[in-house]
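Form predicted on its own, single chain, as structure tokens, below.
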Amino acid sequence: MRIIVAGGDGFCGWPTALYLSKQGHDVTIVDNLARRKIDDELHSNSVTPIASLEDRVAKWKEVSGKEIKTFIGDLNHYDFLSEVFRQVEPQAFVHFAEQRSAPYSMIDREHAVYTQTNNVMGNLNVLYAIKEFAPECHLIKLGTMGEYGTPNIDIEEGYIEIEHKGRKDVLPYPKQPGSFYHLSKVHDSHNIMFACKIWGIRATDLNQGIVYGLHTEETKLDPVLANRVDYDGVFGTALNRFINQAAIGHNITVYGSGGQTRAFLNIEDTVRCVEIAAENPADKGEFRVFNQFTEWFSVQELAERVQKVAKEEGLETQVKQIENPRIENEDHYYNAVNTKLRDLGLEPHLLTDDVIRDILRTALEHKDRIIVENVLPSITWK
């Protein structure tokens, strides 16, 4: 299948690409190396080094005799994407570019701008794309269980089915986004949705929860290709986060009580939903939704158990609540559907002290490239 990867360069996005490749399929990334720039804005990197894009590519092409094609470019450009588009000829179109960090949304006006116009109009023109020059390609986008917040109800697949005044519809789930990044894949959501119902496009909205892991079979094969891991207080994820902050020494912070609970899953199960995805498409004019996550946890349930790990490995840190940056229910309902893509064949990969561990020990290999002042919140949701 020929497959375009947008956002191919990312933490999710450039193991999604190599797994792909592996799996035979002829694999395109599209990427404009923002996230490499937002490192440089932000005076942030990632705990392990990473190489260029095209000493990735090629260093995959040595190591498993793939070509990976790579287009660097921008989405919100419409020429460049119809180019691509034209030359690749895509069946399956996978949409992880797009800025992804709630905080850096937050940080002000213009961030806020700049995430919405982005992925917003980004993936506007990718639905236009898609009707213009390959109207049977299934679009797989990466959306967030974030949208949803946290309801006093269970949390189901994209749509709800409502009884009001003795008439009943199934309706699409009602969202309750916690930041302008979160408000962004909510209009995506829409976009998406609408353009299913009036242009028949097959869409599939992953809304994912939050990725930790750092290796996937195909980046552990050569150093050069390996993945990136965040740990600020930007785009650090809680658990890598977490990881982290105990690998130098540092208290690993919960914001607020830390009774927020999430759903995670695991780097390597993000790569196997979208194949599954790819493999098992939307029908002509169906908008479907897959709530992609495999468990879910508490974020101080979280922090105890890096540090138990921690402790195991020789390392003294403590647990520390500090001020919630985030306006958000710290103690809440939380039970969210996961059935589709487990029906459609994914057996999880489950949080671990083994894979606390394995991330934890990257980390400590790498330690001295941890900025410390980095690893605490230095944005406000107020």
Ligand code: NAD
Second form
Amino acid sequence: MRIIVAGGDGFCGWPTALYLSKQGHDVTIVDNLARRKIDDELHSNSVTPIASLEDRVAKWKEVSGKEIKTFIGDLNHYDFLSEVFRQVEPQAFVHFAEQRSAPYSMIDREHAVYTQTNNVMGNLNVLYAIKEFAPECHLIKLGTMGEYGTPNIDIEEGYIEIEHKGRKDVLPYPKQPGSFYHLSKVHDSHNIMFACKIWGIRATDLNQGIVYGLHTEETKLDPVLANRVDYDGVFGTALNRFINQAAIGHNITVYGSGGQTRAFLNIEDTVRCVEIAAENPADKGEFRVFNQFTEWFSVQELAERVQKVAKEEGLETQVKQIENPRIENEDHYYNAVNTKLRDLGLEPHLLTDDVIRDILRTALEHKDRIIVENVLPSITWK
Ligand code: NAD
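Next up, the form predicted in complex with nicotinamide-adenine-dinucleotide (NAD), please; the one we just looked at was the form predicted on its own.
Now the complete complex, all chains and molecules, led by this one.
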């Protein structure tokens, strides 16, 4: 299958591009390298040293014999995107290419506007490009479990049956996102649903949980293929961030009471979920939603698990509750459905102590790269 991986230079996109290429798909990466520029803006970095995209794909060719084509450019430049569609004629478009940090979107007006313009308009351009150049192309769009927020009822997969004044309907599940970034994803979902309805586009919205880990079988083949890992207060996500704090002997910092419960999955499952979606395309005009996670944990629970594994590795760290920079429920109900990907064959890699140990050992290997001032939150929601 001819597959475009937009955002293929990023944390989820790079291992996905390698994995799909290994499975024999004809993979093309589209990326504007914005994430690398944001590292410069924030004076931050990936824990693992990452090679340039050019060197990455050259090394992949050397170790696998397979070619991944690259287009460096922005989804918001429609002329560029049109040319990519004309040349590649994609059968699937995997869309990771968005600004994905909630704190980054909350820095100030400028960053909120950038996030929503980049994400919502970029996605709208992709929808138009599919309509214009590749109407059969299956859009596989990365959404987030954060679109749903934390309602006091079970979270369904995209839709919920409602009975109201004696009548019934199946409606989009209510969305209560917690940042301007998460809102951009909700806006995307609405635009995709509408485009499916009016133009007959086929789309799958993957409402992904928080991704942890870094290695996949393919990224481990050579240091030049290494994946990026974020640990800072802006882009570092819970678990990866806790593990990196433990690696440098920093307190593991939990926001507020730590009762916030979130859905998680291993990066090795991200790549497989995308493959499953690609191999089982949505029907024409169908807007399909999969909840892409394997387990959920409270952040306090995760912090304690990291502390335990770190101790076994000879590292003493404390779990410390700090003032919550976000505005969110710290004590809430959480029960989310995730059966659709499992039904299509996903076999989860669950979070074991060995998985935590493996990420910790990688962090320890590169701990000199960790910029200590960056591990605490610097952005508040107020
Ligand atoms: P990332 O920032 O590491 O990668 C995103 C990539 O997209 C970067 O390489 C960036 O340069 C590129 N990009 C951004 N805007 C672009 C544009 N306009 N044109 C072209 N390229 C552009 O992020 P990630 O962690 O790999 O996340 C990928 C996707 O998965 C995002 O959409 C994110 O919202 C979603 N997601 C991620 C997580 C997670 O835990 N990492 C969880 C849920 C959902």
